[in-house]
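Here you get one chain, nothing else, as C-alpha cells; it is the form predicted alone.
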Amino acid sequence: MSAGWTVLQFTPPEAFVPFAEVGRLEPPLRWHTFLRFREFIYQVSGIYIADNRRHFLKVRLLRRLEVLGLSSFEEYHAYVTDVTPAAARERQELLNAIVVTDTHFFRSPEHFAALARHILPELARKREQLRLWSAGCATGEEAYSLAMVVHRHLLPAYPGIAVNIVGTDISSEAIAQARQGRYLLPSLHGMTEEYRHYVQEHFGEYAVVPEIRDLVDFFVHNLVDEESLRSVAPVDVLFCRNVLLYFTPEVRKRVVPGLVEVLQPGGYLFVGEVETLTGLTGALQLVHFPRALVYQKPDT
C-alpha cells in the first residue's frame, strides 16, 4: 500500500474539486434523487445526510456510477434499493463511500487517562473477565489506543485478568484497514511517548506491534439494526464517541437504549465531548473524572 493511496482514504473526494464546480459534473444529482437517496440511507444506517451535503452525496457516489458502468444517480438508486445479491453488496459500498473515517491514536486523551487511571483498576478489582467494545471504531486507531492502555496499565498489575477487545464499525473498508493496523504519521499525532514502542515504522508506515493486535477483533456492525446489536455480548466499557451525533434524534432514542442494555451492571459508557444523553436514557449516571465525564450503569 503506496503512502500516497492511504492519504486519499482520510481526504475527503470533494475537497478535490472546487465546490463551484461539483454541481456542474455529469451526470446531475437531481433534488428529488437525492432526497431519495437521503431516505434509503437513512433506513438502512441511521446516518441522516443534511440538505447542505448534497454535493458531498454527489462526489462520493460518483465513484460507484463509474464502478458500475451506470450513467445517472436514478440508474443507481434503482440498482442499489433492489432486492437481489448484487444489490444487498452494493448497500455495504455505498456506506463504505459515505462514512468518514479520519482519525487517530487517543483522540479525547482524558478519556483514555480516566481509563486507565480509575476506571480499569475498579473493575479489575470486581471481576475475572472485562470485555471493551470500541463501537464505531473507524479504521481502528481507538481500540488500539484500548489495547495499548490494557497492556501498559492492566495486566501487569492485574496478570490473571481475561480481557477482550472489539471494534466494529459500519464500513467495511474501514475495518478491512484496522484489521491491518498500518497507519500513517499523522494518526499517531496523540500519542505520547508512554505508548510509541507499540508502533514500528515500516518504510514510512507505523504498524501496530503484534501483542497490541491480538488483543482487538474487528467485525462490521450497524448499530442501527437492534437485532444486531441485540446480539453483541455483555462489556464492561463500551466507547461509542462522534457516533451518535450522525444520527437524527429519532435514532439516537432508538439506539441508546441498546447500548445500555448490552452494558454490564457497573460499566462504562464513553461518549464524544460534545455528545450528551440527557433526554435519552434515564439508566446511566454521569461520573466525574479529572476533566472528563463518563456515563456509568449502576450496579444491581
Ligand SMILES: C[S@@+](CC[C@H](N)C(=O)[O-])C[C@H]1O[C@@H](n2cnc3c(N)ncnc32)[C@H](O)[C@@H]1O
The other form holds:
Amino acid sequence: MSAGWTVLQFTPPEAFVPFAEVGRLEPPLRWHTFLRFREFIYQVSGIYIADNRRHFLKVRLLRRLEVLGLSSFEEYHAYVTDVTPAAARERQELLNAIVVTDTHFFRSPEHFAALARHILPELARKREQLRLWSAGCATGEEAYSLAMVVHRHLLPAYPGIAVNIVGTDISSEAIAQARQGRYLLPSLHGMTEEYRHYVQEHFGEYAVVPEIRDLVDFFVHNLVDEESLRSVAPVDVLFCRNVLLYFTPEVRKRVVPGLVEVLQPGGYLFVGEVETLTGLTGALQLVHFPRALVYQKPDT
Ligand SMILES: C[S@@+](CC[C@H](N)C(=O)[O-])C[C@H]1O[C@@H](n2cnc3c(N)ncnc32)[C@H](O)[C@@H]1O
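Can I have the other form now, the form predicted together with the named molecule, not the form predicted alone?
Now the full complex is given, and it begins with the chain already shown.
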C-alpha cells in the first residue's frame, strides 16, 4: 500500500466478536432501550431492526459510545435524540454505523445486460437526454457500473446524447467512499473483462478511471424523507435494489409511490432479484428481459 492510499473497506466489528460474547460485553443493551433505539431508527430511516438483531445493534453502537466517551446506551439514546446540532450530526453517525452496505460491481449482471442491449437503446431513440439514478447505492459500485455501461454501449452509438448519473445513499460514510472511487478486489468479482479497463490497479486497490467518475455525482439522500423524494428530478432509469427489503411493508407502501412519481413515463425501475413490487403499486408493468424482470412506467 503506498502513502496516501487508505484501506477503504473494513470488516464489521461484529465479525470479530463471537455471537455468544456480545451479550456479556459492557455496558448492557437492555431490552427496553433496544426497543427505543429500534423505534427511533425506524422513524428516521425506515430501517427495521428485528428482535434477533439486538446483538448486531449493540456491537455497531458500542463504537459510538466509545467515540463519545459515554458509559451507557441510555445516555447515548438521550444524546442522539436531543434537538441540538450535535445530536443531528450524531444521528448521521448512528445511521452510518447501522446500515448494511454490502454491494459489488455488476451485481445481478442480467440487469446490466438488459440495460445495455434493450433499455438504453430504446430510450436513446426517444430522448436527447437521459438521467439514471442509483438510489441506495452504498459505496458506489452500482452507480459506477451504470456509468460503465453507458460509456461502453450508449455513448459510442449516440455521441450527442446528454447523460446524467446520480448515486445516493442515507450513509454519508458510504457516499464519501463512493466519491473516492477506490475499491478492493472483492468489489470487482462481478466485473467481466469487457469492463476491466475502467478500473486501474494501484498497490492492491482499484481506482475507477476519471472518464467514468466524471459521469457520476454522489449525494446523501434519505428515501424515507418524502420531501427530499419529491425534490428529485425525473429519471429515465432507476435502480433501487436491495434497499426496500430493509423497510417494513408500511414504509415500502410510502416509498414506492414516491419512486414511481420520480420515474419518467416510459422509464424503468429495477429492484433487487429477491424483491417485488406486488401489492405496492399498480402504476408499473413488469417487462421480461432475458433472465431479468424490470418494472416500466407506461409511456403516455
Ligand atoms: C445492501 S445495500 C444495496 C446496495 C446496492 N443497491 C446493491 O444492490 O448492491 C443497501 C443500501 O441501502 C441504503 N439505505 C437504507 N435505508 C435507506 C434510506 N432510508 N434511504 C437511502 N438509502 C438507504 C443503505 O445505507 C445501504 O447502503
